[in-house]
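One chain comes next, on its own, written out as structure tokens in the form predicted alone.
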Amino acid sequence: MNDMTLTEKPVNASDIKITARNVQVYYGTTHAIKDVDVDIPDRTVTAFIGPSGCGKSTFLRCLNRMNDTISICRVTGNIALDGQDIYDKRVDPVQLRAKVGMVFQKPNPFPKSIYDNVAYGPKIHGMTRSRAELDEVVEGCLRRAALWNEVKDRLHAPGTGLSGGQQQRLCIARAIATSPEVLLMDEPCSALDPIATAQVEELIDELRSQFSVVIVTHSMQQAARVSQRTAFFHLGNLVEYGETGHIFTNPSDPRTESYITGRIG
């Protein structure tokens, strides 16, 4: 999945999907994220790693304006998707989240059928013109989430009746059903057993051929397995960002090395 290399290859400007400049996040008077500058490439898995409470999930939630739902949260700076400022007043957060999908830590299927979980986004965004088209989208997304063969005979059974790993893959199918350009994943395997984790990791590797995938993970081994680029956060700062192989084998900052070798965490 991941070429461990010590040579840092620059990312071409044309490959950048998301740019963040001077991003600050405040929860009330607490300064949670400080001065983050980052370029996230397209068709790549980017991992955010760091100790608990370091800001990695908070920053991830800035990328589809999920922090808008927290009344005391304030975000400043600039975050652009394909050059467009996502915090511009003219940007509808609902439309933005169709483009920047999200999968959460704990599988959270809707209390609906497996079919309706996947069909929900395309329906509310008016993306299909007929039931046949919708059927096609649902099947396609369940196939891409490596779930179709397991559920094709019980599409009208509740999504909540699936196993934990299947529920998480259903949530991934639901997230990709609106044809997003970016897929955010906040510790998507932390509630799963090792077999389900391996299935989701394999899926993440396949999805990067179509999406820019950004994953927050508390597992350095997972970051090393699935990502091509890694960002290390510590105490609200983005300490270091670069090729995964470089970050893990030859980090530039002593704090990164301390975290990776287990001295801070």
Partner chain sequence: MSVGVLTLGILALAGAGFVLGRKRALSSVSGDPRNLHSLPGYHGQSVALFTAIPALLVMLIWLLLQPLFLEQRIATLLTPADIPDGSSQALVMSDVHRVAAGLDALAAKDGLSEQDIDLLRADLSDIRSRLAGVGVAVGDAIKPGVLTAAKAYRLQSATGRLVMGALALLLAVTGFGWSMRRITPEFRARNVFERFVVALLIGASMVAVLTTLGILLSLVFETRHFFQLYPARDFFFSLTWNPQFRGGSDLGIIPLLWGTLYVSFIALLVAVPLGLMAAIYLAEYAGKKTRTLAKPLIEVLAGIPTIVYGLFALITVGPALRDWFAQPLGLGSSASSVMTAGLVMGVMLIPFVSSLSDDIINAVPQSMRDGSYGLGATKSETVKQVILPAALPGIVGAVLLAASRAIGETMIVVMGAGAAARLDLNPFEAMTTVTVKIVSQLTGDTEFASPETLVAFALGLTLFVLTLGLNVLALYVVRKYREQYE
The other form holds:
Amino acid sequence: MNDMTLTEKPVNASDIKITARNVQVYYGTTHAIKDVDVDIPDRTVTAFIGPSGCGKSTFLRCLNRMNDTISICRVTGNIALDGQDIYDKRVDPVQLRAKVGMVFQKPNPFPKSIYDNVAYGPKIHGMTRSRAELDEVVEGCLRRAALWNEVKDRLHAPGTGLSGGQQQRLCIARAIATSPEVLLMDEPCSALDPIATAQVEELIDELRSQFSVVIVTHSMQQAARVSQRTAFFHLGNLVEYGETGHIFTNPSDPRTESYITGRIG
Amino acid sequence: MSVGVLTLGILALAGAGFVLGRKRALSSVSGDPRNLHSLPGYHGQSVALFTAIPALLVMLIWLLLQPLFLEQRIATLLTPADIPDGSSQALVMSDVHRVAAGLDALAAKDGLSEQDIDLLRADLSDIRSRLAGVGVAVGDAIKPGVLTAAKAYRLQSATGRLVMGALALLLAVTGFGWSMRRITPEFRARNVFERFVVALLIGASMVAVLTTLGILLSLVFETRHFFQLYPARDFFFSLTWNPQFRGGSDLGIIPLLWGTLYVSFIALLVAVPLGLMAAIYLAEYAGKKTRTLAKPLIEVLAGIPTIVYGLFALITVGPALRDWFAQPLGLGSSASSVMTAGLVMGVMLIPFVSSLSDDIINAVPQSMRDGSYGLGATKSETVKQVILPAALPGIVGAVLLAASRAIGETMIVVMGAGAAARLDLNPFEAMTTVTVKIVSQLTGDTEFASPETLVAFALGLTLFVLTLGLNVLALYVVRKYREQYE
Amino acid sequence: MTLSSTNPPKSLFAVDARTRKRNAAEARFRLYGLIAVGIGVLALIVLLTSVLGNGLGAFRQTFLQLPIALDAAKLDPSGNRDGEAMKKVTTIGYGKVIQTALIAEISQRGIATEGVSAKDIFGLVSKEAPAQLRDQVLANPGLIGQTITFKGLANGRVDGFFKGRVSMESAALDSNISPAQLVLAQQMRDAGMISVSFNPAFIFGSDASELRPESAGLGVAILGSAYMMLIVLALALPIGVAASIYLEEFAPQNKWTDLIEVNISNLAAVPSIVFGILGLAVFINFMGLPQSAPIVGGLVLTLMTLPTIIISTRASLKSVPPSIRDAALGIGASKLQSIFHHVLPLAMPGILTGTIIGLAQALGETAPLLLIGMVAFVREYPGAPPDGFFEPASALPVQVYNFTQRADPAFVERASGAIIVLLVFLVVMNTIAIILRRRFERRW
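Moving from the form predicted alone to the form predicted in complex with the partner chain:
Now the full complex is given, and it begins with the chain already shown.
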């Protein structure tokens, strides 16, 4: 039912992929996210920045309902993907997460082979009809994650045996194997060394051609390097959201300016 | 002097040593403890320790070794004529012990002096009835040789006790005097005391090693004894188990091993899926309320003594299986069966498997689950394809431990599996296990030195090696697994 | 490069067939888990109801109540109320007195006894009753010559009849009781001569022979178990704590320490029956300690309990944060002082909890005790410690096993009743452990 063919969509940054309105998140009695409104465009890298504990990761996890796995977490408000409310009762989070993939802070390859790591998503979602097709998907994803040349001779070695940067690229390959429309990345480089970080950043920039990428990062330089749009969170509020260049050069809110100049953080 | 009085005396001396040592330390600095290297209490404690510990230790070792030593000396006093046909030296020696104890009782009750006892003669006075009068029953008429040996035993053990008492007291007094003299303001009593205490701590940790050693030595020693009387080849390869009261027994372990493994297999068939699924449900699905209610309930199963399970098998499960399954299906009419014991043992092992699996499942890091959910996997897919494979070594370890438990379990099989050694496939048939036979061979009336009794040690050794192998393997697997996530 | 965004834009609201199937699999898997938990809980409930249902009856017993004239001519022929002389009258003599009194009382109350011989009427009384009467009289010779109201045990079958264990049909096949006797017993109960009431002798009395289940009690077994627990506590706690302190605080990281640690974890998993073999070979055969004695049982159980105590003690020592040790060392305390003054007191609740749980395990342990001779039939109470430690005694779980080995079905009730007593002890011990843990548990 899924044709693995290239269907070029026109790159148009004004296409809105995700709209969030009036989002509140509570952890037990803690009000973690307050009144967040945001529009995330398609085929763009959007960066969430802010000091630790500002709620940027929490908000990111709302976008594919990963917060459902935490029993004390409660989300209200409206988040829509292509205009459809993802918190609607009819939505199966399992299907949603196939469309909105996620890459985590610490590389978390499964203790399986490299091949099985990438093949896991397509297998559970039944995306391929034959072994050959699956092989093709795995190879394609590994290539797009710029990992193919490094691992093509040891596809059946355990994924946990790779270096940190390779592991994270494996996780990215694993995430794009379900052909998502949005890719959420929660500080994907925080556990990596500078060289691996540069490789992953390069990869993110390439992924922009097909996905809407949302990245949470601690590093403002990274946000400036990879993103086109930036949102600044502070104490659970979305303080400022706009063109990355604009936010970094001419922030309109004093809190943003303090953060960018290093006075809070 | 009795051991109790001696111990009390030594302890009293140690107590006095504490008080005096303290006092002496204080007086050596004319009452100003600031000039002492160690607090006065430490001086007191070191005197007390040096007084009590060496003396008590010598006493303990003496008490352990004296009977062995005496045994050999007295045994040489017995002539072959004292040992009747069909009896053994060990049996006669136990008569000697009993007569000696009887003589002690006579001395206490009738006020016999040592000379009177020395004058007692087996062939003249009716010692047997006099002994019976103080509650010591001896099989038949006491032979002169036995009486002589008993008298010698009494005298020598009394001498031994006396020497021991003197030695212990001497040691206590020496230790007391020596450590008192050592007390000076500069004396590092605390360091000495602490080194002493650490030595005691090491000694305590040695108990575990000694226990293992004791188990091994007693099993190996008696097993060797057994193999001198019964060929090892027959023990390991004979297909029949048929002990006879009067020798000529078949003592093949295979039917017993078969029963053991069959029961354990059924038990694991029950416990592993149920325990594992229960652990998965409680760890991944159950709400907080269910978990706080159901988890302790299942753990209660682990706290119930096996005798309770045994009784449950005997009076409830056995008859129920017989009336509802075995008889209607024409598979047998025995309440005790492999199935009965296996099912009940399976229930016993559920909490064992589930709590081990629970630990192991929880050890799989949350990031694994996140990774899988992030790709859109359902919970069961995550469990089956990510968590279980990741936890597999740990779960294998848990199953091995459960298997070792099942193989070594005694009461449930004693009361539920039956006593007939049989090589059969029908699970509703009564069969028997290694542990059942250890109990029955060691609690029966057979003579200790016969192969029918000694076989229990060979069975015990087999059991020990089997379970030890499983445990070591399981611990190794689990440890490797833990390292993976640490 | 063939892969890219491929899903034809599909509504999130439409759940496709594959997802439906996956969700069904999910629900099934969840159900299996629930069933597994359910079976576990159900097994517990069935187990407990089976034991309680069978055993509660053991705490109530059928008694006969009747006036007995203690005839001096029969019970004290010498006439001087001298205890030694009165001992010459055996239980047979007392039995005759009871028999006469019983028949007289029945006829006086006008209960028909056709078809029941005098011997059969006396058969309603337990064989233990004459001994009860004799003990009463010997304890108080002044009773002789008076008429007392005697409350004695009824025969086990009569007891079984009133508890529903014996029916008219089973009595017809039973050589020990006849339906006519049961009819008579029912009439006597209606007349108030027979009653069923609480029986303290089940808890405090001593065991009885095969033929008189109605008088079998647990006193000796409870005392024996208590003695063994005392020994285990006195040995296992200090040795276990000392070993744990060494391993946790002093032991260097080397092969020898590794050996000790592997040893301890292996000992924890050695089958209990192997400890019984050890006890038989080392404590009884080698060291010459007496069979069936609590001291041997206590030593064996100590060795079995040690690993449990060591493991839990080490865990609670480990949970005391290093900052406490550093603080003590920092003000010049020696290592031993820091441990004994600070770490050990903080770890104490955990250690005690572990010890109680270890004791509870030891209390229920049966197999090793069978091998060291505790199966022997013991009627006499062991004396006071320390001598009592060396005298024959039984143990609670072994007593259960003993009861089950006897032919009379009345012993099944006794065995289940004994288990209830055992479980009550275990519940109390575990409750104490839980309270200790709840009350003193510290979060760092």
